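Next up: just one chain, as structure tokens, the form predicted on its own.
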Amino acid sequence: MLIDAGELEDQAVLTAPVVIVGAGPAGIVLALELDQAGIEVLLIESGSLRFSEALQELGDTRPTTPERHPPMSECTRRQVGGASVIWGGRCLPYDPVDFDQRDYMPHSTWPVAYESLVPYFPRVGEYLSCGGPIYDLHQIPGIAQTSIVPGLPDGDILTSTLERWSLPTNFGREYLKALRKSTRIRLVHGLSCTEIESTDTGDRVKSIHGRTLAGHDVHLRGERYVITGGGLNSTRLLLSSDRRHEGGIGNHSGLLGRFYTGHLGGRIARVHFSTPPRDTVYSFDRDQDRVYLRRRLSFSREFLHREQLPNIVSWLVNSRISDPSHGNGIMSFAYLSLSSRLGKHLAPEAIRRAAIKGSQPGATRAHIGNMVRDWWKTLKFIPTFGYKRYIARRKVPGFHLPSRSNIYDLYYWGEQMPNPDSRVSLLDERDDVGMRRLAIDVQYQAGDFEGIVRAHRFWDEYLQRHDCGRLEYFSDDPEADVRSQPGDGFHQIGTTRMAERAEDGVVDPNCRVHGFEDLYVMSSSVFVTAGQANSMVMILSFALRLAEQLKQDR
């Protein structure tokens, strides 16, 4: 059942055994799982069924270092479906090493075992439509060449680890019919939750207050409450609930809002392969279910421990499409399309901006020249790629072009080390429903940058040792290049971190806020480390795990 909050009376009271705040992937999966168990749910979403700029603006933040954090309008979506409305579809779980005891990385100890989450991976794959939980190329039948280039074996460096790709699945569209038909789920959209009110004893929730843009107040009451409003909005709601709890609910340890963690990504080198160009696997593979797969360079679990290295991977990409010196008509067409007025309809804004970054004045004429010289290849490319990318149900994640010189840019992606000084906090400035906005202060450490550079050196040594190629850095100071590139804010991790003891975190191993009997947080904010994976698979794994706990409680 769908309810428009704008049609509710002021001071309305809604009740259900379970109240879920946030109708993104975690909230939707949790609601559907509880529905199957016969449990009634109130599913609350600040956004609407369609995009609204006024509602989206409620989530705006004020980064103290804007160059290190993109606008939240690019990272999140206040809409039924949450961030899945704008994501690219990349799917992979954390690695076992992420849950290991890593003494060389302070504050990285998880209070749960990796093995306890593995059983949920198949079900997560069903929700994401990304196939079975196979992330090793050696386990995929029908793929003859298991290395990126011939003669490069798996060892300390791995070339057979995989990413899987979703459709990409928009949860707001894919599961709306099920939400609408359910008699046990009431999805209330257009209602922003502004405060969690606790009882006088301070260990239970009395109600959650919500407000519409029109100024109507709604009160939500239940037996269990789960905050699934995304990495930062979940934290913001806890911080704002400070009438009985100094610093907000969950701030008993002084860590609420701290340890804001994400990923570092960019390019500082290109790889020159010395193997036959026709044998380089530069693009996506597909498995027996036609799911797109991408190979990467990664490290073995043992090597990461031995070298005390953060978890870092890389993959082959085209050279920057914004630089017309590549001389490729297809790449110039992609650049001109994405930088045009139609560009915002062709790719999520964050992906579009990253693709056209680095363009120079007067480059348009050179790009047009590339297209004219390459007109036949470009003309053939447009309808084929257009169908695969925008019409086919399972969309190709991007395009990769073969390099006749066998030279490719190398895109790195690595975890930011946990840092208590990297944090979010409340400002005095308020949004249109009266909530204080968040200030974001992203802080990196020397080890974040050094780890990326060391990873490249290990990749270079491994390529040369096996006579397969070498790396060429873009500058004489790769670390300075890494320092100039951090700016990821798409996977908001750590600000309600999980810990066994109340003094070490915000939630316990079951995602329940320490000191509360009935309040849970279910978002990437509970994660202890970032790993090399994006958050989606792990968020849904924890959501399924929490669903089982709530079923048992009932």
Ligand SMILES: Cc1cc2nc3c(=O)[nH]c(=O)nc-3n(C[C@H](O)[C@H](O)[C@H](O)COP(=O)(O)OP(=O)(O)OC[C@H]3O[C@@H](n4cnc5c(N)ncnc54)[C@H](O)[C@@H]3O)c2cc1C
Contents of the next structure:
Amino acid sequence: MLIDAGELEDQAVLTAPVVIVGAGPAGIVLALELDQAGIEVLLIESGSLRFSEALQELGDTRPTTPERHPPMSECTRRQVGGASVIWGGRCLPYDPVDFDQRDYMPHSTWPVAYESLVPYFPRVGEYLSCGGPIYDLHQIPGIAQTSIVPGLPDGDILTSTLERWSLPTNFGREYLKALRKSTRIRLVHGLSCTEIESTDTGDRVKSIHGRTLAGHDVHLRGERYVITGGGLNSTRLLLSSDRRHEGGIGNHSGLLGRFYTGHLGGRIARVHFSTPPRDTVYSFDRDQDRVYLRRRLSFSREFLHREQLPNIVSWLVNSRISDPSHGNGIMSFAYLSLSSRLGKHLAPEAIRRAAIKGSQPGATRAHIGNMVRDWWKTLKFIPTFGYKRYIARRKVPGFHLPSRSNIYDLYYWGEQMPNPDSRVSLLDERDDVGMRRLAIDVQYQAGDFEGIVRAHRFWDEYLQRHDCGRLEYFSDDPEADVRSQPGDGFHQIGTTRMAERAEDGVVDPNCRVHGFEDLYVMSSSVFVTAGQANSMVMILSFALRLAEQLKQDR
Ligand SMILES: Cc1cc2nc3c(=O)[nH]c(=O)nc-3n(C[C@H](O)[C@H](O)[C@H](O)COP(=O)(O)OP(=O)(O)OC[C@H]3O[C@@H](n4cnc5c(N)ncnc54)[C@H](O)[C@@H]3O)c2cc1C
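Please give the corresponding structure for the form predicted together with this ligand, as opposed to the form predicted on its own shown earlier.
Zooming out: every chain and molecule, the one shown earlier first.
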């Protein structure tokens, strides 16, 4: 059942056994799972069914380090469905190495075993429509060449590990019917939770306060409360609940809001393959269910331990579409479309901005020249790609063009190591429902940058050792290039980190806030490390695990 909070009376009290704050993928999956077990749920969403600028603005933050963090309007979505309304759809779980004891990486100990999450991967794949949990090319039928180029074996470096791609599933659209039809789920939209009020004993929740944009207050009561507001907004709600708890609920260790991490992504080198150009697998594969797959260069678990390296991968991309010297009409067409006024309708802003990065003034003429010279290929490309990208239910994640010279840029993606000095905190400035805004201070460590450069050196040596090619750096100072590439902001890890002992974190291994009997946080903020994987698969795996616990509790 859907309820527009605007229709609720001021000071209304709503109750249900389980109150869930945030109807993004985590909140929706949790609600649907509890519904199936016959448990009534209040699912509270700040956003509406459609996008609203005024509601989105509630989540705006003030980054102390803006060059390292995109605006929140690009990193979150205040709408039923959360960030899945604008996400990319890239799906893969963390690697076992991410949960290993890595003494060379301080603060990286997870209090749960990787194996305890693996049983949830198949069901996560169903929710995401990204196919079965197979992330190794050797296990995909019908794939003849299990490396990126022939003659490159799996060893210290692997080219057979995969990413899978979702539709990409917009949870607000895909599961709306089920939410609407359910008699046990009440989805209240347009209600922003502003504070968690604890009992006098400070170990239970008395109620959660919600407020509409019109200023109506609503009180939410239950037996169990789960905060699924996304990494940063879940943390913000805990920080804002500081009436009885200094520094906010969950700040018993002083770590609430600390360890804010994500990923480092960018390009510092191109790869020259010496193998036959037609044998390079530069683009997506598809499995028997037509799910898109992407190959990468990754490292074996043993190698990462031996070399004390953070978890880092890379994949092949074309050179920047913004630079017309590529001479390609299709790439120029893509650049001109994305950088035009139409561009914001063609891709989520974060993805659009990343795609057109590096644009040079006055390059338009050269781009048009490329299109004129390549007019036939460009004309053929538009309807085919347009259909696959914008009309087909399963959308192609992007486009890649073969390089006749067998040269591709390498896009790296690696983990930012846990860092207590990288943090978010509350400002005095308040939003329109009276909540204090977040300040974001992203801090890197030298090892984050060095790790990326070392990873490239290892890839280069491996390619050369197997006579498959070599890397060419864009500049003489690749580390400076890594430092200049912007940070993440989309995966929002660490600020309510999980730990066995209360003094080491915010939530316990079951995602329950240490010291509370009935309060849980379920978002990427509970993750201890960032790994090389994007967060969605692990968030939903933890959400399914929590759903199971809540069912057992009852
Ligand atoms: C541009 C972009 C691309 C991405 N691409 C990928 C990708 O390719 N692969 C991948 O794995 N991940 C990707 N992500 C990340 C992924 O979308 C998120 O990890 C995922 O959506 C998190 O789900 P969630 O339910 O925890 O939080 P969210 O999706 O953030 O949902 C939280 C919900 O809670 C609501 N909310 C917040 N605060 C309150 C409050 N106080 N009261 C009430 N409601 C509240 C919000 O409005 C929102 O609807 C991407 C993200 C972005 C922004």
